[in-house]
Partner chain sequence: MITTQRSPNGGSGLHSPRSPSSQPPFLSVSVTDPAKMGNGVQAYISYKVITKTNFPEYQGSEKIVIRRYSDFVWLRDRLFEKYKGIFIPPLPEKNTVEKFRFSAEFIEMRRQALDTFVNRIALHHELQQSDDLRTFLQADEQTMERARSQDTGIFKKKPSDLMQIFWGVQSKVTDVVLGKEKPVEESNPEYEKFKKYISELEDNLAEAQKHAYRLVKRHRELGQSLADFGKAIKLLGACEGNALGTAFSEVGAKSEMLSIKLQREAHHLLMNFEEPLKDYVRAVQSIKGTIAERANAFRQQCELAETIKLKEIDLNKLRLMRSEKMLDAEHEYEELKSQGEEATKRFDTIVRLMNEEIVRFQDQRTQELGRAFHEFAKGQARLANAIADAWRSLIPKLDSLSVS
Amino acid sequence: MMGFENQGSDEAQLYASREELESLVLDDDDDNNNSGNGNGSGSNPLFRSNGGANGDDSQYHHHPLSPSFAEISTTEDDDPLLSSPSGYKNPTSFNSFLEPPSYADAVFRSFDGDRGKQINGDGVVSSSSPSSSSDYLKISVTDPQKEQDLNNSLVPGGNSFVTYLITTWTNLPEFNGTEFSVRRRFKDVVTLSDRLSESYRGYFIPLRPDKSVVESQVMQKQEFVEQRRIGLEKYLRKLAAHPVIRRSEELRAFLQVQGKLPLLKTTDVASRMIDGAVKLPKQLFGESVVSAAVDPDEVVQPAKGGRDLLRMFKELRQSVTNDWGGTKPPVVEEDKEFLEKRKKLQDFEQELTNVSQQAESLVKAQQDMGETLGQLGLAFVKLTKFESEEAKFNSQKVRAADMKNVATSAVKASRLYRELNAQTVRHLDKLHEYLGVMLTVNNAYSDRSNALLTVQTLLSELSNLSFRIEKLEAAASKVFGGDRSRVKKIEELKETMRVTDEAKNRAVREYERIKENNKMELERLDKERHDDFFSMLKGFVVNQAGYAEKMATVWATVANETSGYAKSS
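Okay, now the structure: that chain only, the form predicted in complex with the partner chain.
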């Protein structure tokens, strides 16, 4: 991955062009401000407009600013480096010239061979691409539009929302087609996210972007919409990058089905609570056999508030027993390997947070350095102009020339720092990304704990039921001639126990399934983490080295040119 070496020739060209641009900075501000963008290999517009140079190729390799010494003492008026004082007159235009966005984009982006990824940040989010390189699933989110919600508005014409155009390009077989678009709103994304969480318990599912609290007020602002668009795009791309989830039916439906999203809507919390409150008394007083038992179908989901109030109470009681009760729960998390890994990941997360913070400070310090270097350069440019205007003595002219070299180099170094920083941010952003990944891991572990709790609860219930049956049987046997009511009760309990047993089996299967998912995902995470962080470190290091070398070159030139002043003692 020695991208740096291969880019040598590119860079020489770009570097020389930058030198030219810098000299333009100090010569004529006026015309060539934005021509920096078009630095193709053939055209040299910069050369032609630079006073003395006439597209002479030798200029490429010769530092254009170095001959100042000789030139200045003889023909001050003709020297292109000192002429056009108009360029200096306005220091603020200076500053704006140094920030041309087009130029910054045109410069080579990084040394670490990541260019393909950087230039068109489409599709691929993490450095590890999906398993088979010929499969692709590219998504883009564009064109936010405001629409009216005609159905539910209490205020006529009041309830508006934003939809986004979601375009997909793919060659995966489960999609019918290679390119298609749908319009979705944020609520649809929430639905998608919730359904995925249910179907893929135990997986490290990427987190969806936040809901905003003050939605309707903020929604008018363009910035908010743009931010959300970016967030949605990132989220969908992460889903597309996950080897299992990208093949999910939920995602496919979201991306492809026109019109209304065919996924079960997430009912809001309030109505679920009401639902559950209505059911609770019946459940508590055991009105019917079946409703007293846990519905086997429901055990494959965690107890949600609302409908499953009773179940929640039971599981809560169970977890309290687990924590505070004297006896060990019937089934525990035994997988030592899992526990170790989890602890390790927790430590990792903590240290990662710390590194992420220090990385931010580092980026800020680099930025400040670049800024101050730039300001120093500008101050010296001002001084140069000042000293060369009406210079009375030769020593002044010499001094002005020296100053100009230093000023130019400082400005160059300032630019280099700014570019370095842009790259550094890009690399170290991986740290922030992984903090997000840690959250998804925690969610997956929660899935596992919840499933385990469900199993434990059911096992407790089973043993409870069995105990009651025993007691009843013992009491019934004492009554001579049979005890019809007790016998009936016993049969009811036995039926409940049968249903509960079935539920328990399903819960155990679900738990095992989630455990398996966890394991798979952990392996996947380890590999991706390994690759991602190595690539981050390498990118960071190569970047630092590359830019430092460039800066060394810039300063070595000045050091050489001023070596005549070196102290002899």
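Structure of the form predicted alone (previous: the form predicted in complex with the partner chain):
Shown below: the chain alone.
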């Protein structure tokens, strides 16, 4: 949304007049002292090919707060409190208006000086090297390769897909080894995501990347594959950062088991719907009413999966009754603390959306300011050239030199604004990230609501069965010697009630488990949100102040150089 796709053409326009500017040099004495800081383009991660083993290039993805021109890095020898902060490396070409360094080639330092830390694919600050005394799980996604689907293709070469090399480094005891690699396709990631959603209901499970069918048709194939690689890497790193998911058997199998992903096809929605459709007639018209009872093993999963269409219809009816019926459901959500937190998080999400939109506006404004100052500098360069060529008196030459100083300062300020914008994106990106977190929170709440609905439905079913049994027993008692058909029906209903009661007990336990998972995740979210927002605000404020001071120095210098005009007037 706030991307800088046209930046290359803008810079070409800004520094286009090469022949006109050959004799012009910008003085940049105050930055020359930093030219030997060793942050040249040779060590710039932006020059690495995609698919490096470390996968650090995953941070260069596009979203509403992500520009495409700079990488943020911090160095251990840079202390903004002890020395003048260096906003950018000063290559020799910076002294010439003809060949300014590309903004994409610059490695910018941060004024907040996160020593020995780097930004990983999730935008999370992490240590540059894992500590041997702490658990770690690092994942990179590289080397996309096109392969043919020989099993499902009627025509040779008709179906193809892309696989990615997923490399893992870990010291977790759940894994067999410390470094291993597998190849997976996007379909495997979908299976993993669905299986995690089934097994870890109530947890704030990170969302997998979308299938993006439309984007795959619109974008260039190579660009689409690279964007998907970045998205998959970010997703897997988020899973690896989750304190529970990182130790799951599902994730271990995905990352370590060679060959075809060894996960059950329980998440195939199409297969579920087919099985449910086959099962439905037997449930409705079977010889025994027991066949219509809910399987106790199935109630730990939401009905919308499709395995039991009859159960899905019953829960839909219960949901309508809860919303529109005049009677109170047999059980309701009574955790007042949870209800209060849910309401606060809903309000937080709304405020977060507003702040994120304003952050986008700030990024756009800083971008525009940087570009405008650059264009102003070019305009003064052209004016300086004109004055120099037409100068006949010393006063005209002096005026031309002063205009050159103004041009120099405008270009310096333009560069500083772009550096500041990169730092602003780096820190305020946390807002965008938490919008995604709120989606996972809502999914966990849906797990809780679905589990409660299952309990309500089974309780209503038990009440209905009990009423039917009482009615049949009353009718059978009026017949001398008993009514055998009614007695048989009563026995079947009692068996159905026993199975349903067992299912209800399982559903209650599942609901309580999800509630406990919600509670733990909310506590984790509160702590992480405090830490993340403190770090975000600190970094944002420190960089705004640091770059403002540096820009003030630039303009103070040119003001001092042109102070003679004020004295003469």
